[in-house]
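Taking the form predicted alone, here's one chain by itself in structure tokens.
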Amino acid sequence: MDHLLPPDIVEAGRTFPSALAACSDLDTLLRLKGAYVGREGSHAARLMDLLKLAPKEQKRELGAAINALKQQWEEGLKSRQAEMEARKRSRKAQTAGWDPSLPPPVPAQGALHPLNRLMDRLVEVFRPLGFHVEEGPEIETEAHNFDGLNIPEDHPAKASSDTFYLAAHPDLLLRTHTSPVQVRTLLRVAQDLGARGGIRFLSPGRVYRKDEIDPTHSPMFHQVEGMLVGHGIGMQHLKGTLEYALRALFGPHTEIRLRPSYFPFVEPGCEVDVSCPLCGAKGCRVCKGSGWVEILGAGLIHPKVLEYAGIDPAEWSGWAFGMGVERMAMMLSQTPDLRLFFENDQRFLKAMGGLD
């Protein structure tokens, strides 16, 4: 439609952008406003004048664009109006109130997210009891995040729904669990296993499986686990190590109880249940009335993980146990939405140094 316009018109509409962005001030706003669609002498003034001389079969497409450059006009200045005043009032606001006989505001100090100083004190925890920290990386292969951990190959936690897989690379994926932290540390020791006289450790670190977002749930989260391997090693170890663990963490009259579950990497598995923390046991909201809530998952190294990692089992034996960090959190807090950990509201994160 340019066409039917005239050069300097087309010109004006072109470099309209780059004049407003150019406006410093109201008063400069104000004179290009005038310039642009004032009553009189204006571009669309001008413009309405050529659409009344126009010719009939012009005048229908000449109308569309003239009001199309209008519309660009109108709303780029009354938005850059609005930023200016905004701006203003923001100024004033900003120092109506100063007073200059004040001495100047103290910067906030930034500080550990609360899931990382509880897994630094569940760390600090089991330290005394000779555990060291191993990592792994975030994105694994198959093999260590399942088949090393004895998991089928029918397993729902394979499916793609379950869990997020690289569409480039197929064979790899986001950890679901910690899980092959302990496959890698295996594998990497079996050979000096022995001079070692076992192994002990700790695998904190973040994990992803396809969840919705809601309050007790997040694609996102974090792990804390623990293994031990050693000759001899039984149930009744696995019982005293996370009596002594979870002691140091709710305070020394808590008692746990196990409960037979099933897990494919540990054999016999059992959710690990703390008494209730928040009521003595007496029964609350948290833990539902019951007096107990669930806290962990563990049980005695299957065999074929050893296997898996060329360990003997004849030989060796351990258990393993897995805990949610968010999950320790929340009950520690009294928190009823895991969303709070991630949404880095300065106030919330603030009120959660009760978890220190």
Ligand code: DAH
Contents of the next structure:
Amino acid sequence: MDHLLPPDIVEAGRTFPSALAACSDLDTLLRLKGAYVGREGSHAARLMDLLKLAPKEQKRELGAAINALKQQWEEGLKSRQAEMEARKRSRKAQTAGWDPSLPPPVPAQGALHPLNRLMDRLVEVFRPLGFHVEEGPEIETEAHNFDGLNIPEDHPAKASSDTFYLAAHPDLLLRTHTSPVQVRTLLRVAQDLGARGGIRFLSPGRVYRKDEIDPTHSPMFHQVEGMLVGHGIGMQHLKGTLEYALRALFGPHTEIRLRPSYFPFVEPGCEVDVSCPLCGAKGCRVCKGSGWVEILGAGLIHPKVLEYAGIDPAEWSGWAFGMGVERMAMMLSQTPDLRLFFENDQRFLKAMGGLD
Ligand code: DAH
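The form predicted together with the named molecule, contrasted with the form predicted alone above:
In what comes next, the whole complex appears, and the chain from above leads the way.
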């Protein structure tokens, strides 16, 4: 029935598939769409005008032919447009660096802070020796933080220049060490110490002091306290236990040495050094060439501390120690600045795997 149609439209119908295939972008496609099926002046519009003017007996046949053409064009244009849009979307995804064949990203998981991991490790070293964990409040009374520990009224640590006292409760303070857990625990178990056959525990936790923040000071830091009470306990037990624990932490070739020192709550008191775990005691920056690094304070429990808790020092004796967690973490990881432990930079925290 091509004879019923204008020759230029017949030609346009013939070239439609190749014109469609030649469209390389959406703009060209829309222009082609306008020329073929647009509202005015398009091939389809002209065919509709033609149909109106056609003699009655031709209308049926001509109408069917026109509809078939229009449908062919419309469907062709529609599927080509869909194809182009799909291609555009996938190109966008590719340039955005998205590869749909990759497995989905695994969300970052939370992890324990390196300081907590180090404290956990200390607890695990002492656990096989029968030590359990005792905790105490960070807001303490003067009695537990100082008096029960035989710290005299005029001791510099009691000064408000060194200790955070609570403004609304001047008899309360932020504990300056984990030693008040000794007092609390001894007071609690004093009555049945005999039935228990003594006590041994570790107390990890936060402590507070009025220090300016610098590479080696922070107003909040961590300590681990250790205490053992029994019959006939002396310096040899303290030394043996610390040697065992510090070798478990720093390696089997670690040596320890005790230097006399003073803490009001122990007598005798000492500071304990370990042979430098970083250079094998040859002398390095960390041990300042000496081969030794100070690691904790310790001693035999002062009779006044036992008496304060209602424990008879003639019957019981024991030892205690306290160590700074940040100090130890800094040494183990060779971190020169304590503040890194509190800034929560994920890169630093992840790099601290070496503390496990
Ligand atoms: N409390 C001491 C401090 O903060 C550390 C300490 C030393 C704890 C000797 C003890 C000890 O239990 O026996 O510096």
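Just so we're clear, the structure is a prediction, and the values are computed from it rather than from any experiment. Residue numbers count along the first chain shown, from 1. By rigid core we mean the largest C-alpha set that fits within 1.5 Å across both forms.
- Residue 34 shows a C-alpha shift of 2 Å or greater between the two forms [criterion: core-superposed Cα displacement of 2 Å].
- Core-superposed comparison between the two forms: the C-alpha position of residue 340 differs by less than 2 Å.
- After superposition on the rigid core, the Cα of residue 307 moves by less than 2 Å between the two forms.
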